[in-house]
Each structure stands twice: as C-alpha cells, then as structure tokens.
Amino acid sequence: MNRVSLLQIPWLKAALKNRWPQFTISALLMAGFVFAIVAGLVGTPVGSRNFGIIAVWIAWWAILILAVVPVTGRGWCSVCPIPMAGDFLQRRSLLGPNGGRTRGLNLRLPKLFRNIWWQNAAFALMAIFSAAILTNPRVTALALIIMLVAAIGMSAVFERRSFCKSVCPVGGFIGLYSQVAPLELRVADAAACASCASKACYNGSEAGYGCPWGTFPAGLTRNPACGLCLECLRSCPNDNIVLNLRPFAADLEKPAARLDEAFKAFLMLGAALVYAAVFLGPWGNLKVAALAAGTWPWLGYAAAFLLICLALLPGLFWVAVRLAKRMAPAKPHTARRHDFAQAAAALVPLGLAFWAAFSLSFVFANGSYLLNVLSDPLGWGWDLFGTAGAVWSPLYGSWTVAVQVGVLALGAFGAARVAQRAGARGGLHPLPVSGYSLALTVVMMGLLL
C-alpha cells in the first residue's frame, strides 16, 4: 500500500514543528468556545438567533463532518480548545517544553477506564438530550461547560489527556471515523525507536512535551490512538516521525476486533438514523417527545433510542455475521464475539456517510441563519455587518438530493469493500454484512429524501 510522506515538503515540516501556528488556531478556537458559552447563557433563547447554537451545531459540526474528519482524521483534536486549560495546569506552559516535567497528581487512569466504553456512554448521554442541546442555547452552554470542567478536573488528577482519550464524546466520534481518513502519523523506522534510549516522543524533552495521549509512536498502527498533537515530531531526536498520505480507509484493511469500537459504530449509525427521523421527518410527536427532556414521552424516546442503538442494530448485525460465517467456504475457528467485532469495521465508512448526508440536510436547511448571528451574535438587536435582518432561506438546490444519494451510495460501497476484505481474512462471507449495510442505507435514504 503506497504512502507519501508530507514531511518531505520542507516548508510544511517547518510549519508543523513550530508551535505558534497550532497554538494560535487553538487560542482563537478557545475564544470562540468561550463566546459560545457566554452567548448561550446571556444571549437570546431563540436558537436560530444565538451564536452558541449556530456556530457550534451548524458551522463547526458541518465543517467537522464534511471536511475535517474525512480528510484529516483527528485533525480537530490537534487544535481543540477543550484540553488547553488542563494542559497548562499540568505543564505550567503552553509553548515552552519543560523536559517532560508535569504537575498535578498525575495518577494513571484505572484500567477500568482505559477503553472507549466510557466515551460510548458519554455520547449516548449527550445523544438522548441532543434535541434540547441542538435547539436550546442554555443547554448547549451547559454541555460545553461540563466538557470543559471534566477535562480540567481529569487533568488535575490523572496523567496526560485522560479526558480526551477515554471520556470525550466528540473524541470517540472522531476517533472511530479517523480510520477512514487518508492521513496518518507513523514512524519511519521502528528499529530506530527500539534503540532510542530517551524515548523522548513518549517521555518528553527540552524539545517537546511527552505524548499527551500516552501513545508510543513506534506502536502506532491505527489512527484512533493518536491525537495528531505533533509533539513527537518536535521531540524525536532521530527525526523518525512521518506524516503520510495513504489510501482511504487504510486502517480498516486490518480492523481491530474490539467490542467497544463495534458498539461505538452502532451508536453512530443509530444516532444518525434517529436524528434524521426527529429533525427531518414528518413525525411531530416524535420531535415533541425528543425536546421534552424529563417527561414521560421523553423517557420513552430515550428508551427507544437506546434500544435501537444497543439492541436492534447489533442484534440484526449478529444475525448477519452468523449467516456470513455459515456461508463462508472456509471456516477458521474464531470466537463469535471476535467475528462480530471485526465485521463491524464495515460500519465505519457507512456511518460516516450517514452523518455526512444528514449534516448536508441539516446545514442546508439552517445555514442561512449564520448571516444573522454574525451581525447579532447575542440576539440583542446589533447589526455589526449589516446582515442581522437577512431573511431565512433554505439552501436546498436541485443538486442536493443527488449529492446525498451519492454520499450514501459511497458509504454502502465502502462498507461492502471492507466486508469483503475483512471477510477474506476472518472466514466471513461478505454478502450478509453488505446486505445489512445496503438495507440501512435504503432506510436512511427514505428518512432524508
């Protein structure tokens, strides 16, 4: 599989080794993050007129899903403002490495938390409140505050970026789909890492901080374990770090058979389907129930959401995997849970396509509100750029449906391709898993179109 190192470009390598561009972007994003919280707390309660709602759930979310994750994988994690305060608390520095020394309790995260089940739980919790989060500025502000406080609190107690790696619901989302991206950070020569005495990439040095994600680069084989902070690039004494362009979905050539990742994939699929039904479907009672947090109808909605994501979709997939095993010409002896988790890799490109197609509908329907909040971010009657009075107009065009169908078809094709390759290695016939993916694609098309 061909790789091309981007660090062969001198100016790009110099820019990536310099902390100032990355820090500047993160600082600007932190300013926007804080302003989104302020807007949510003191601005208008009308979501379509509040900077917190439009900037976070229309602008940022669309850019993340449609561009950043598919192209850069964990590129957002490299500039995310949420861990900045915790990093400073640990390092007492944002730009000057201190030889790997850190402050705080620096406890090792208990083994119970060293997986993404907790990210799954955090995402599920946010998802069942999502209708309120996406429409109520106060709830959006509360959600942002909770994530920021949790990140700071965990940085004070545990080592490195424990929140990002094990708890952050957005990080879990990005990590899953980073496997599709054509960008990867790896080492050029594993032998050079084995003979390196300092392990500065992991421990830190005067040139760079120790890996905030607790990852030794020589062991990197998949994108989810790397936050693309680039500290290893700066600290490696052997200039052994490479940033490669690679074929799309290269991580899924040899998928990890992990149940926590498999259920993350089901959560993503289920959430995309439910959101399409709630926000774009004709069922008014469903939307009312999703918005009425704490009521009996909402409890029914939350229960149905969890059943779809954690029981119905996995249950049907289990049947498909067992059928795939029966249909396979060769049947190597593997545990059923291993077959199930490995086959779930096919759902990664499918889920990313679902989210992209949904985001297109959501953004095109609400994107014009961005003009209003740019001039009047708090809904206080300002008109900074003369666009506060812009009339709402959906951005749908005749090409929108064609683009959505194309995206969903590409996701189904990607799922079939991964099913074929994973099946060849694991003794699973690709047809049942491909059929499962195609059936869900048809359902999603029905909800969107």
Contents of the next structure:
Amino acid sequence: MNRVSLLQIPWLKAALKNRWPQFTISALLMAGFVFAIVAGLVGTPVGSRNFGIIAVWIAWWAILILAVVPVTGRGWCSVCPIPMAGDFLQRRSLLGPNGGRTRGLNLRLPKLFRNIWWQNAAFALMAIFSAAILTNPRVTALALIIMLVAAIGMSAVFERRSFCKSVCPVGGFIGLYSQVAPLELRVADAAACASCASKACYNGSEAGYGCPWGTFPAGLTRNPACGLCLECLRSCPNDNIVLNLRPFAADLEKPAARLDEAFKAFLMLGAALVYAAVFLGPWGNLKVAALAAGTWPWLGYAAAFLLICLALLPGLFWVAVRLAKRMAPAKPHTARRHDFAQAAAALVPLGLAFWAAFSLSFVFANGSYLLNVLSDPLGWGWDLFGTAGAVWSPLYGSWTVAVQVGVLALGAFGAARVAQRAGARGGLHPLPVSGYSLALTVVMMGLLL
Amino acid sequence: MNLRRKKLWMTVTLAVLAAAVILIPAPALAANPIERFVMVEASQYAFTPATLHANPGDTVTIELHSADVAHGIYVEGYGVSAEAQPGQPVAFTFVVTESGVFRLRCSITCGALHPFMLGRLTVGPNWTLARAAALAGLAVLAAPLAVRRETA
Ligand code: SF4
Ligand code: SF4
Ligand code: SF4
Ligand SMILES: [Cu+2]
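Let's see the other form, the form predicted in complex with its partner chain, since the form predicted alone is already up.
Complete assembly follows, chain above in first position.
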C-alpha cells in the first residue's frame, strides 16, 4: 500500500526508542517556553522587541506551520513542553517508564468532553483576541501561562493527556492538518495485535506508558488521534509499531465525517481569511478595532469573525454540498449532516495552504526582528551577540509572492482532489466543493497579493 | 482513445496552459512615462491612499505626512524608504521599472500593530492576481487526473 516504514533505518529507530533525544528537545523547549513567559511579563512592552512575541509568533509559528505540520503532522506534540509538568505529575518520573503506571486522580474524561468542540471554543476565544496576543508581550505571556496551568490542572484530575485531546487550541489545528502530512504511526500487523495478550501499547508495561492519548494503536486510522509521543514504540513487546512515509493527505481518503472536526476546519479557514484582511490589508480602522479588546468596535469585529467562521462559510458550504448531492449520478441515502461533515475534509488541505501563504507574508518581512531579540531578549538594552541594533530589513521579494501563489494553487488542487475521492465514495459530485475551494482561494489571493 | 492516453493529453494540455499563464509577458501598454506626485498620509496603522498606481518608466515622488506619531514608508522590491515626524513631511523620488505589485510597509515602530501597517504600489495593470487565479483554476482542473481509479 505504498508505505515505507522509517523505522527500517536502524539509527533512527534507536534514536526514537531512546527517551533521551526526545526529552532533551522538550527540556530545551521548556526552557524557551518559560523564558518567553518571563520576557513577556518583565521585558519591554514593545512586541517587536520582546523575545516572547518574536520567538513564539515569528520563529515558532513559522517553523510549525511551514515545516513541522506539513511534513510531520503532530511532530510538535512529540516534543511540546506544555504537557511535560502534567506528565511528570502523573508519572512521578521524568525519564524512566516507572513501571508504566500513572498516578493522580486519573478520572475518565466525561463524555461531554470527548470531542473537539472545546478545542474549537478555545481556539475561537484566542482568535478574537489575536491582535492583542500577537502584539502585546504581556498578553502572550498570559496565554502561555493559561495553557500551562490548564494542562497541569487537567492532568492532575483526568487520565492521560486530557488537555491535549480535548482542550488545547494548538493541538486542535495541528491534529486537523496532521491528516495532510506524509507521515503516520501505525501498527505493522493488525493480526498480531488481535492475538496480543498484554496490549502493552494501551495498558503500559515495564518498558513504556500506556498510550497517553488514549489511543489503541491497532485501531489508528487517522493522525489526529496520535500525539507521536512514541510510548507505544517503546512498550510494544512485539515490535509491531511502524512509522510510515505515505502519500500526502492519505487520512482524507476516508474522512471521519465528524461535525466537530468540520467546524474546526471552518474556524481555521475563516481565521486565515479574516487575519489576512486584518493584518495584511490596508484598513487601519479594522486593525485598531481588532486590537482594542473590550470596546464596541472590537465587539463588532469579534462578532463578524465568529459569523464568518461559524455561519457564512459553513452556510455557503452547506449549499455547495446540497448541490453536490443533486448533481451526483448515484445518490446513496446518507444524512445531510453526514454529507456536510464528510465533504468538509476537502477544506483541510485548503486551510493548511491558506495558513502557510498567510504566514509567508509576515514571517519573512518581520524575520529580522529575531536578530534584535536574540541579542536583547527583554528589550533592556543588552547586546549579547552584537545584533541588538540590527536595522529592520525585510527578507521578502518577488519570490515570496511566487511561493504564496504556488502554495495556494496547491491547496486548491488538494481540496479538489479530496472532493473527487471522498465524493466518489460518498455520492457527492466533486464540482461544487471544488468550486467553493477555488472561490475562497481567489479571495485569499486577492487579500495577500 | 484509452483512459491512460486521455489523461496524458489532459495533463500535457494543463501543463502547457500553466506555463503560458506564468510565462507570457503582460502586454506592454504604450503609456508615455510621466512624473507622478502622491501625497501619502500615514497614521496608526494605515497609509492613505493605501494603494498607489504607476506605469513602468514613471518617475514617482511620494510625499509622506505623519498624522499622529512618526512613521516611515518602505517600498518593497525597490528598497527605497523615507521617515517622517508629525508635521514634517518628507518627499523622495524613484523611478519604477518593474511591473507588478509591491508592498508598502511602515519602517518605524509606531505602535502595537506597526508590523502590519501596509499599503500597495501597483505598477502597470495588476496581472499578478489574474495569473494567480488562473493557476489555481488550472490546479483544480488537474485534480481529477491525480486520482487513481477506485479499485473498490
Ligand atoms: S495538544 Fe497542545 S499541549 Fe498537547 S502536545 Fe500538542 S500542542 Fe502540546
Ligand atoms: S502491544 Fe504491540 S502487538 Fe500488542 S496490541 Fe499493542 S501494538 Fe499490537
Ligand atoms: S502511544 Fe503511540 S499511538 Fe499513543 S500517542 Fe503515543 S505514539 Fe501515538
Ligand atoms: Cu507606522
């Protein structure tokens, strides 16, 4: 099935099974995370001169959306520092598997929370304050602290990575877009799992913890459910875990058809469009409104944001899907909601392309601030590497525009391809959804170019 | 014609069309180069007017006025810039050569949203967007070609 396991490479397998490399990266990121909070709290209030802002919203964001997510899917979650403290609380061990058992109250997450509606809500909440978060170091620090505290609190009460699975606003969209990545962790042989007595990958063993994401690897069919924490690779006694290279967007061939995931896709798509208008558009009043949290203009902006993401885009899409059903040659009897949720899979590659193209416009233009904040992270007049005074110079040129156009065209292509495949399966004509994707792509191009 | 050949032909056609969209130069408009003078007002966080137009060969003079705090204007692609204090307009002149769309960016940290204070300079007709949209359209048309026939 055109898959190649990367674990055939001996040194890579050894490096992934060993806990040290992963821990070392996480620990370094934790240090950076804490420093970003400290810088946000005590450093200069000028965003572009504060390590907290530049490290998180320029450096981390660029690497995440332009490389880590498209290539590795949930690779970030593999080394993310946010759940470290909670994991430690549950495990009472930083590195060793500690018998594979975990402590804490370990309650099962109530059913009400076992979906990503909460992640959607957390993302929407962050999104309407995004102008403040993106530019004000104190607000960024606050957002990071809230994530850390919530992650620790939830891991003390609930089992496994409950925060990651149902609340983390970052994990939500990483999960959504991880379906596009050409990388997947799966079991090599499902039959071996069926006859496996210990199910150590889920239950834990002397060699590793039971899946922190509450996933049974043998049942894995889509990337969002797996945080790439690599525990099952360590715990499985039968060496049955593989890390495959696979075709792009393979998860979307048989989409989940979940309404919560569909709305995640609309939120992300809408956010990319609105941000492109707010941050890259010429409208000064819109920028001021987005920034002035709590004022009337801001309320108007927030309402418009939510209406676009949760009503306008899904509404138009609903119409497109109804049309697709009409136009289809064969009409299997499926619920309208199911059609809608299934067709929304096409918006996954589209949204990822929107975010990549949007990010390209501001990341490179503002990349030179990295030189300033590395030498003077708090804006206190230090000059550690002699680059504190570097003059702002945008790394931007006609190549950026060319890459943006290429990325957006690729996104439209990906969307149309998913519409074609999933449509053939679900009895939906691919044209309306492809047309919807193309129209939004052209709007996005208009905003970005 | 069998399906394979048909697909091959469609792929080739789309590739040729895409190449044409990217490579065919924009029709040269026979506009005589002129001198243009534009007054641009900068305020937090916008330029007014936000979009400037010119034709290749024109000599453009921008006079920058800052309405509230100090702002700058940096013309991407040309690398020219100027900075103005409130009440002290500054003018600079440059010749536009290449056609296309170029961003104007504020070059002085002027407040929270300074990195997003943007405008545009379009030189000649804006073909970039038309070309980009055409490419996206071709990409969508190409999608069915990339789907293997379901072998259910
Ligand atoms: S879900 Fe969120 S907190 Fe959990 S690992 Fe991923 S990014 Fe980190
Ligand atoms: S421990 Fe290994 S063999 Fe057993 S169920 Fe898990 S992945 Fe399959
Ligand atoms: S234990 Fe395995 S299946 Fe579970 S999250 Fe970690 S890597 Fe993924
Ligand atoms: Cu400014």
